[in-house]
Amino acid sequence: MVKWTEEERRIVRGVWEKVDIDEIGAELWARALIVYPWIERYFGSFGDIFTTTAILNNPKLAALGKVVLSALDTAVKNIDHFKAMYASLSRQHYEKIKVDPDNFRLLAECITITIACKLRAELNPQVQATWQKFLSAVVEAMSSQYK
């Protein structure tokens, strides 16, 4: 279990308060699919995602971005208990969707980069270190049912 200081909790909430789920959600999947094109295999029902333009204009990806960030919102609001809350979501990704758990780490990187592009200097090294600690805990929770 990850231990959080009050300062770390404040930093995570502070970063999250600046996130526009609609904007960041669509951008994070665009970044993920362009940078890591092999993850396209999980999106067979999403239509054309084979060009940058198609990815950027895909409403299903934008909607999925909102879903992912809504789940992250739950983690921010329940920072001490989200691992248990993510167990069924982890199980679903393992048993039904069959996602390689390393993709959770890749998506977390895309989330950080997308947020960093928006926050710029506000995501200084200390803030980034805390945010990375948080996302690492989320990745661990999402991977929990794979063991």
Contents of the next structure:
Amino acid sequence: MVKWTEEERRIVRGVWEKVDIDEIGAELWARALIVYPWIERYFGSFGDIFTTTAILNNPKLAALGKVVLSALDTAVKNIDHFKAMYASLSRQHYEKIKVDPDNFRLLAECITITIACKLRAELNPQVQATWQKFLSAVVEAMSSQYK
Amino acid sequence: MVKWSDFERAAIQDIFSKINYDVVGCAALSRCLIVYPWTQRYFGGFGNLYNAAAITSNPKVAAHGKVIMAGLEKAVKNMDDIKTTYKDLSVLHSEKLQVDPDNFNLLADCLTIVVAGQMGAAFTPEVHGAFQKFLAVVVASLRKQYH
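Same protein, different condition: the form predicted alone was shown, now please give the form predicted in complex with its partner chain.
Full complex below, order starting with the chain above.
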């Protein structure tokens, strides 16, 4: 089980307080699809995602961004036992959506970079290290039901 | 051979004309040493790296950050043949420094986060995409002489 110091808990909450789910959620998938275009294969039903402009304006992507960040909110608020809470989400991504789990790490990177653009100097090295530890735990929880 | 769109060329030139070389190299290397502590093994002769404060104020880390930026600048000036430009650098990292090439991706990730923090909203998803493509080519070129 992942151990969190008081300092780390404070840092994760501190970062999360500054995240506007609507704002960050809208950008998140745009970055993922633009920077890692093979991810498009999972979005066959999302309409036009074939140009940068289309990606940046696609309402389904923006909506999905908020879904992802709402799930992340659950993890922030339950930092000691979200792995169990993520079991059904993991199973869904494994059995139904069939997502290659390497992509969880890529999306986590995009989340961190979107936050870096927003928080700027506040995402100092210590804060980055703690935030990335948290996202690694989230990625691990998302991969937990994969066999 | 890597093909660059006009947007990508312009984005890369723009980023490197805007970022502060004295700050970015040091900040990226510091973050790498803090967030991925095993990378410290390559810097045995750098003195005090025992905690984040020591790392971020270590003059050898700062100096090496500038060395890294100078190396990247060569790539920016030779975008159409980074592979050849980096041949000796790749041999150096492989044969003399014996760096595990997976670490190039870690430094690249830290560099992206630092640049995102510096540029804020100007680090749009498209600019982010161009920058990561550039770093992917840099990393591939550094890996090229490994056998």
